[in-house]
Structures are given as structure tokens and as C-alpha cells.
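This document starts with one chain, in the form predicted on its own, laid out as C-alpha cells.
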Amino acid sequence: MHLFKNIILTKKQYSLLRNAVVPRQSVFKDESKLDINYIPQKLPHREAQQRLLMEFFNFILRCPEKMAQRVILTGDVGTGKTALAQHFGAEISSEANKRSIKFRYVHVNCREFRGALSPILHRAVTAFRPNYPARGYGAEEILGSLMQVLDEENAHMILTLDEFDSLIEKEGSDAVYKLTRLQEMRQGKPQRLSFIFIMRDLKAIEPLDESAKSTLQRSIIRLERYGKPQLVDILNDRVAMAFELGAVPEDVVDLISELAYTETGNARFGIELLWRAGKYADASDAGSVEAECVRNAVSAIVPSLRRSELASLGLHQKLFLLAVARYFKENKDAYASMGEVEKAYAVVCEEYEETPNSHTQLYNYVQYLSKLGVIKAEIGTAETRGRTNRISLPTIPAVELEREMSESLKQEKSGAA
């Protein structure tokens, strides 16, 4: 007997039922891959530095008691210093384990302990002795305990001190000297402790006295800022791991890469922006990460809409910006050609009963508005039309810009009347 044979739903009932039963799917597949602490299995464009680190420390795998090493990793924010060190730490730990070498890689952020040496060293000791007392011992005593533990365990350690400049500020030359000249106080004993020091700028070591400074400047690896193509590769890797297939269009990755590149090539900023844009996509049930999601995300991080500057624009500059806002509001593309924006501008001029200005004048508007940071223009290569201006609205939501320009034009028109 078919109990549901004669059930007939109205169109409205069917719509309500469908929306209740089938919720919009998230754009994310695994958003944890965008977490700041996630270390991917491969680091695009840091392979050479990874190999160099392994060269510096491969004695741990061949003759671990014969020598120790000190390496400085330096570079701007978002150049991958921490990720590189932790990725290397996992790699050398795995190799040491295969060879039955007792080894620990310990990564400590000095800023987390306000640059104080004692709690930093305590963290290192607890890698072998979890119950080691947190209080009651000075830095020199804890350092002695660390070496005693390494001797007892017949073990070796690389201690990475991230944001090392905060330790220098807090503790000065004496602390650096104790760490780097440690082996001189252990004459005839195995060398068991090596260091990686991470800092943004080598200027941080300038206040140190010459004896402390000389022990640091032996092996330095500088991480240069990422270029835009490199950022595209990095973000595409994260997109593949974190998002559903097709959820992030190529032009959106390109837009985020451009924004990260303007932030001194900061890959961390780009990854965070990618995550935030995904959250805006889910919140609006967009089904994919659109350029407007990116604009909403970046405007929440870096407020870009300066009303005083927009209010001082000329009439046709405002009309042009209104056209840009409407184009990106109506289209999901991250970029527009100059021709597409000119058509939108002509429509806006007709609406406001204004005669459109020439192409040359519009080009001047683009240059000026780019300098203000309201829009971004670049020269792109089109296969059939040669060189053409490509315009984007990187940091201001199109909806917000449209509202501001419409209100400003309304006031200007009413004042003129």
C-alpha cells in the first residue's frame, strides 16, 4: 500500500521543503588547512632554503656528537620563516628516527615569554622532562639541567628561538653569549645542542657586544619577499587542500595574491584573507568565493574607504567610481577591462543627464583613483586587442562604494539645484 501516493504539494510548500531539507553546502572542504599554525607537507618556493638548512645540520645524522651549529633565519613578516623552520624540524626528526638517533626539535616563540630566557629554556627541558619545575631556577641553572638531560638521554636537540629579537631586547648580550658559547664550557664533552634563531631584521643584533655578535653571524639564510606569481602558487596549494573543487575561481586567487603582494609579499596575510573570504561566502550562501567576498574580507582587516577623500572628488570622478561599483556589484569577475567600465560609465552619465568625458580623461581618472588606493589598474595582455587596462576594486565592497557614491552624487545634485 502506497501511503504517499496522493500527496500533492503546492509550489510554495515544495520551495519551503526543498530549502529546509537541502542547506547550502560550505565552500570549505577542510578549513584547518588555512590555520596560521598549519604546516603543509611542501613549501612552494622555499625548497632551496630547505635544502640549505639540511646541509647545515646534516652532521646530526652523520656524526651527531662532533659539532654544533647556529643558523639565523631572517626575512619580512609572511616570508615563511616559521613554516620553513618547523617543516625542516619535522623532516630532520623523521630522518633521525629512521637512523635510531635520539633527537628533538623544539620550537619556542620568544615573544610568548616576553623575551625572558628562563621560561624559554624551561620549555626546552620539558621536551625530555615534562615535570621539570617551572619556578625556582635561574636561566644558567636551567641551561645546565638541559645539558645534563641531553647527556643522560644520549640525545641531541635543535632549539629554534622564534622572534629572537625580543630575547635580545630583554636579556641583552649576556644571554646570547651563554647560549652561543655553551660548548666552550663543556670541553671534551659531546656537542648536543644547536640553534636556529629567527628574526625579521639583522639590525636587531646591532646592540650586542662584539663577542656575542660574532658568534651569531656565521650562517645566515635570508628569505626574500614572495613575488606575485609565487603567492599565486602558494594560495593555489591551499585552495586545493582547504576548499571544495571549483569553489575559488582563478581570478579570485589572482586578486588575493595581488593584495598579499602589496602587503610586502606577505603569504600569511594572503592565507588569512583567503579564509576570511571563504567565511563571507558561506555567510552569504554564495556557493563560491566571489570577488565581493574578498573585498568584504579585506575591508574588515584594512579599512580602506576614506569618505573625506571620496567627497572631494569631482563630479565625473564620482560618476566613474559609481560605474565601477555597479559593474562589480552586477558581475562576479574580479577584474574588468577599461572598455567594460567605460560602457558602465556611459550608462551612469545618461542616468544623471551628464555628457560622458573622453577616453583620455577617463584614463586620467583611473590613474588618480589608483594613487588614492580606491581602485587598482594594471596593464594586462589581451590575445586579440594588445595591451589594455585591467581594473579591479580590491579593498572596498562594491555595495558599499555604490552606496557612498550614490549618496554623494545625490547631495551634489541637490546642492547644484
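By rigid core we mean the largest C-alpha set that fits within 1.5 Å across both forms. Bear in mind the structure is a predicted one, so any value in this text is a computation, not a measurement. Residue numbers count along the first chain shown, from 1. Compared with the form predicted together with the partner chain:
Positional change of Gly339 between these two forms reaches 2 Å or more at the C-alpha, relative to the superposed core.
With a cut-off of 2 Å and the rigid core superposed, Phe320 has a Cα displacement that reaches or exceeds the cut-off between these two forms. After superposition on the rigid core, the Cα atom of Lys66 is displaced by less than 2 Å between these two forms.
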Second form
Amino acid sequence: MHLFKNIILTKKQYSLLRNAVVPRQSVFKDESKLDINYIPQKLPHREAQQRLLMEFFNFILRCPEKMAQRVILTGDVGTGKTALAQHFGAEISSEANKRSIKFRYVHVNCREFRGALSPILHRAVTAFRPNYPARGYGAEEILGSLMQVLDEENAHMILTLDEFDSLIEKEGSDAVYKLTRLQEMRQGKPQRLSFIFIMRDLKAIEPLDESAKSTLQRSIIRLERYGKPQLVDILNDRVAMAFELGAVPEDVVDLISELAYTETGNARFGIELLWRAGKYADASDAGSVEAECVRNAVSAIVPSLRRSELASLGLHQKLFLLAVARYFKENKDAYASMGEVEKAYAVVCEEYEETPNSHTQLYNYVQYLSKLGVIKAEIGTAETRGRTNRISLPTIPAVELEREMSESLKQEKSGAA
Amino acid sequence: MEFEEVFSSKSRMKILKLINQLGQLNVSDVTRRLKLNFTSTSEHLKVLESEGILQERTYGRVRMYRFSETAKAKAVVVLIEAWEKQQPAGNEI
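Would you mind giving the form predicted together with the partner chain, to go alongside the form predicted on its own above?
Next comes the full complex, this chain leading.
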């Protein structure tokens, strides 16, 4: 014991040490219920939309071969689009199963495949043919195979294309046309494939040509932002599932709901905040989630930065984003010109031993990243001549972004090695 | 082909075991998983198909092999499964 008599621990060190040696009571009962991918048994305040979705697709339970449907689900971030679709998918699958109808619900996030149609369709084929080759075949061939497999199995499928805008951006009108006019190429054959398209903003379909657009805009379900009382209900549901009884006081749920409400009614943000606040409560051995834990969580959370989106960025997009973060970390300016960021990007590329991409490519990255909401780009007038992009980082602290990108690049590099 | 000739090849037996395990595979996949040569894998698959044990399904350019519905194919599946199940003990009846 004398060995330690001169050691003075900070409060944090003491807490860490104590947690390591003394078993403590966590505020969580089951934190997996706060995971981003968890789909709850019921979706509060989305009952009407769920019924509507069932109305659109209940032909699958009655006369599946006679019809195919295309539905667009649209709404802001955190309004429950993905949860609604997956919840519905599970429900209709179980109903179809009861009626001995061979049916599969397949949910694919297009951004995961950077909007490329072939791997998206491959995912759908593997629902029935798990060993269907992953490479070497074009989208049209895979789509043909998918229809052949569905015919062979006498099966029906709803293919949900989440973050559909990334597919539009990558593949354009042709791909959309191919998907939506599929049945016309199969005159006289049973209908097999229906779609749910999920996108944040209907504006995403504007670049499509008229014929592709018209095949899409038939059934649209809009999810409005959640109001504060609705967020309270949603969070209370999750609190009951994920936390020990009494671990989250009512006023804390209220505070988190308020914060999620100001973050454009984003339920996902609220749930993540709830989880993080719980983590702070456990780390400080508080025994319950206090308002201070929420405040700590808020300062650590980066709402506009979704890790899933960052993970799907390409190597040079990450390098570029790291350059943006470093620029704003080192400069106090609110805006950076394209030229300044390009210089920072060149330095980052040197550090990571990568050949920098061209200006045009970087311009594309700016457009893409600003569409994701990570950076903001606007056309400014350069002082000398011409026009240039003014880049800003409105919502994410540069330090946070730098840390995230450095970690992500480190993982990517070690994965490649 | 005579019975003993069909089952005399170690590679053919491995192919049958693999397809029984995974359901349906294309030639490249079998080649890769068993570390065999493409041409000989393709030939083995043709033999097993001509004997009515496997059947080929074509999806555009993709050709996939699986067990057919014949009595021979069913017997082979039963044999493989019985064998796999009995592996640890080996000599039970």
C-alpha cells in the first residue's frame, strides 16, 4: 500500500480505476435496444403510414401474381423511413408465410454500394441463390437472373432501395427505367417484383427524364418530422426497453426530446443521445441518467455526421474531408476557398502516400459531401476573377471530424495492408 | 459410365460434398473453394451432370450446378449425409 501513498488520482482516473475493479450497476438493461439497426416491435406515431403501406401491398397476400407496386417513402433524417419499411417488411413476410405464399422482403441501402445497381441487385438474388457470383455480371444480367429465380421458386419479392438518391445519382434514368418497366418486358408472365424507394427529398428524382419520373411518382408516403410530444413517446418506449427501471428520470427524457426536436425532429439523434447519456452515467457511476450526462453527451455527439455515411466514403473522399477538417482546425476563418482546401488536400495526400486527384474530381467530392450535409458549399465571387466554391463546416467541430477521419483512414489503410 | 468409375475420383467426391453443403454453385466458385483447376472441375461437373446426379441451371451467362431430382442424386445425398454424420465414430451401423 505504501507504494501508492504518493499517487494522487484525478476524479476521472479514480472512476476508471474503480470501474475496473469494483463491479458496478449499469443504468442499462439492454443497450442493444438503442442500436441504430434495432427495429422496435411498434413504431409510435407511424401507425397511419404503416396501414397505408399495408394497403398498397396487400395484393401480395391476395393475388400476388396479378400486380406489382412501387411506393416512395420520403421524409427528413430520423423520421422513421427505414424503421417503417423494415417493420412493414417483417409484418408482411409473416402474413405471407401464414398464407403459404413464397415471399421475401429485401432491404438494401444503396449508399452502401455507392449507388451501383449491380451489387444492389446481387443482394436481392442472393436471398434465394446465396452463391450467385458476386462479380463479372452486369445489372441487366443480374436482373434477368433475379426474375428467373423468382419464376423458378414461384416467389414474390419487395425490394426496398434505401437512400435511393445515391442510385439515381450514380446510375441515372436508365437504371430507374429498367427497374420500373421490368414487367413490360415480361408480357403475360406473373408479376413478381415490387419496390419501395426510400429517399430524404423528392427533389432527388428531378434529374431523371420524364418517362422514368412518371413511373415512380404514383404512390408516395411522406413522413413528417416528429413533434416534441411524439419524440417523448418514442424515447419513453426505448427507455422502458433499454434502461433499468427508474434509471432515466422523466425530465431527462423531456430534455433529450427537446434537443432532438430542435435537431429537425430527428428521432435517431434522440435515441443516440439517450444511449450516449447512459454511457456517461455509467462512466461516472451516477446510477441514473442525469441532465449533466445529457449535456456531456451533446457536446460529444456530432449530429450531422453519421458514421455509416462516413464509412461508405471512398479513400480520396476521406482524404479530402480530412483536409477540410485540418484547414478549419488550423484557421479561424469561417469559409475556405476551393484553392485553399486543395492545397491542404495535397499535403494530406503526401502524408498518406497517395497521388492527389484532379480538380474536377475534387469538385465532385465537394458536391457530394455537401449533399450529404457534412460540408456546405456555395458559389462565392473570388476577389480577383471568376467564381469559386466557398466551403464551410457549419455543424461539425473540425477537431471531431479530423479525429473521425484519421481513425477511419487508419482502419482503411490497415485493412488494405 | 460405370458406378465405380463415377465414384473413383477424389475431386468428384469433394465437389459432391461441397454442393451438398452449399446448395448451388457455379464452376468458378467450385474451382476456387476446392483449389482445383477450372478445366478439370468443369469436366467433373459435366460427368456428374451426364450421370443425372447434378443438374445445371443457366441464368444468362451464369451457370450453376445443384443436385438434380433423380433417384441417383437423392441416393448420393443420403450417402454423403450419412457419412458426414457418422464421421467421428466411423464404424457404427
